[in-house]
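Below, in structure tokens: the form predicted alone, a single chain.
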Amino acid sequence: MYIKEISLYNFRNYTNQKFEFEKDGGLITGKNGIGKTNLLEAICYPAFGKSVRQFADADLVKFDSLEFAINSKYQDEHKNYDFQVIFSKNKKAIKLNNSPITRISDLYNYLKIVYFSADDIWLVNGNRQKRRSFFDQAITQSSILYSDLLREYYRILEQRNSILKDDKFKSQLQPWNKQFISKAIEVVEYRKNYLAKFIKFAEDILNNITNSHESLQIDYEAFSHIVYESDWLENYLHKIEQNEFEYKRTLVGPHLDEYEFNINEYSVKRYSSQGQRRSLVIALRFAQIAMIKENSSCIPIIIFDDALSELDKNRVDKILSLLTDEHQILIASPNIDNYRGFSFPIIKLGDE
């Protein structure tokens, strides 16, 4: 899978520019705030039907206007995909070949995109949400029925809440917690057994980048301690319903549980330094990449914004050798020097 072109129309800090790329890439270079991230944000957005960074919609439109367009052409062996994206009166639309897409989950079926960035670092040193929104991700880059069973969890997640809410919906919240029970249970399932074939991707490019034997572990851990099995479960949602009425919101679930980071048994974010972070999030998205190519046929689009710059060059060089000449890869960056042993096309922003 390759990105061809891109046209933007009051996406961030463009009104109506184009992009072509080649099959293998590009480095994308200029000075700070050219809009190098604009446009990797807006190659990402078809595969995710959203921002990557996390920016509400309304965020992307170009100052002074109401609205923004992406138009972009995507390319693997078999087919091309033409996506449109607009965005106006606070609705989006995306369109596939001309068909509308119905659900954002669609989306993952057809585009799929790594894109490491400097703010990864957060999976190690932020909240335990960043680290669930990482491999709910990636997950459903390597299955798209956990979308939908995320997204039924979601459902009944919300529904419960609204229950809790006022106890005088007491009688209504016996059936729910049997559809949460077991949309928890199945989620959870999903996540562990996901992690047991990504660590051991995780812990080998780990131990390749730094040249180094050491043994990493990722602990999924259920929030409060509870147990993931269906009686247990029943009996103590029964125990702490009073507390659920008085919070107005459920107390356990996998929205809530986390994922714990060790080398060598010891808690990374606790005890590591900066550069064993750095490369430890590194090897994360290293193996999201490993996951797809083994539970799909898709080869992913490689994207760096800006995330290699506080490597130097041999760790880089060691970084961009892990990757095969099937992957397309565009980097970011405000300086070349790093990538000077590489052959990528060179695509200059601004006046340079």
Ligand SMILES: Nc1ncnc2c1ncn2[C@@H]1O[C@H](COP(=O)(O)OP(=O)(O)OP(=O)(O)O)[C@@H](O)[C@H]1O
Contents of the next structure:
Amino acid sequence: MYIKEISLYNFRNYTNQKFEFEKDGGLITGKNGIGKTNLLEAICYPAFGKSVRQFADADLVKFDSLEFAINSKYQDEHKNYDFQVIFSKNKKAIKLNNSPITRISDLYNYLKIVYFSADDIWLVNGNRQKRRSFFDQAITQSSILYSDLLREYYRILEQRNSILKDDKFKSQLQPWNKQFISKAIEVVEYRKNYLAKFIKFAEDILNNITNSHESLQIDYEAFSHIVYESDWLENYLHKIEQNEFEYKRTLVGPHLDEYEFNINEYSVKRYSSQGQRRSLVIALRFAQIAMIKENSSCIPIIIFDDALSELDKNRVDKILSLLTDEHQILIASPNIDNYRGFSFPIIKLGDE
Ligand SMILES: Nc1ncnc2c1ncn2[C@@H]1O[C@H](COP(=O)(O)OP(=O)(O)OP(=O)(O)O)[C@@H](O)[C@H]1O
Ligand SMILES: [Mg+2]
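Cool, the form predicted alone is there; where's the form predicted in complex with the ligand?
Whole complex next, starting from this chain.
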């Protein structure tokens, strides 16, 4: 799969601009703040139906403008995918080949992109929310059913939370508990199944990048150490009911769970060096690519947004050599010296 062209209207710092891309990829360069990341964010938009960097749509509208639009064309060996995104008056409308997309989650079926960012280091250093959203996004790219399930889980969670706002609704909690428990168990099953395969890829790639033989564990940790088993949870929810009404929200569930990274049984967050962390997050992204390929016939577009700039040239060469040349690879960096060995066309921003 690859992107052929994109036109941006009032998107971030772009007023009206068109870019074209080669099938192999390109090196996007230009000084800090010129709009490299913004361009990549737009390229990723139709893959997720929102900002890959988790910004609100309103933040993507050019300062002092009212709406933004993205028109972009992608292609794989079977088909053309022409996306049109319009965000206006706080509403977005997305069309694929001129047909409206009614459910955002359908987008995950078409366009697969893996976005490596310098901010990925937050997958290790940041809070559990970062790891949950990484895995949720990755699982969704491999299984469209997961995004429907997750949405349903969050819908039930919201209902449950609104009941917990006021204990005069106490009698209504029971039926929601049943639904909550069944969806929570399903979500966790999906996550654990995904993780079991994912870890193998991540460990192999980590060792490949670092030339070592370390063991990587990624443990799924249920918040409050609850057990995802129907009777157990029913009892537990009953036990903490008073507490939940006090806090006015659901106190356990997949929306609070954690993924814990360990290398050779030691917590990465507590013990690993900066370099080890950086290698780990790159391995996580590679495992995401491997899982997409395993679960669909799609060859995702790979984007490196300044994600390799702190590594030496040998490491960069090694990492890029792990990618087969079936992928379109887009690399953004203010400094392209590290990528001199690559014959990608250069897209220089800001010199027109
Ligand atoms: N909604 C917006 N409207 C107008 N300009 C915006 C908007 N959002 C961000 N910008 C501007 O875009 C610029 C940042 O662009 P971007 O992050 O793409 O730069 P970059 O080329 O990736 O830089 P770096 O090399 O530092 O990563 C900033 O100057 C910022 O003010
Ligand atoms: Mg940037």
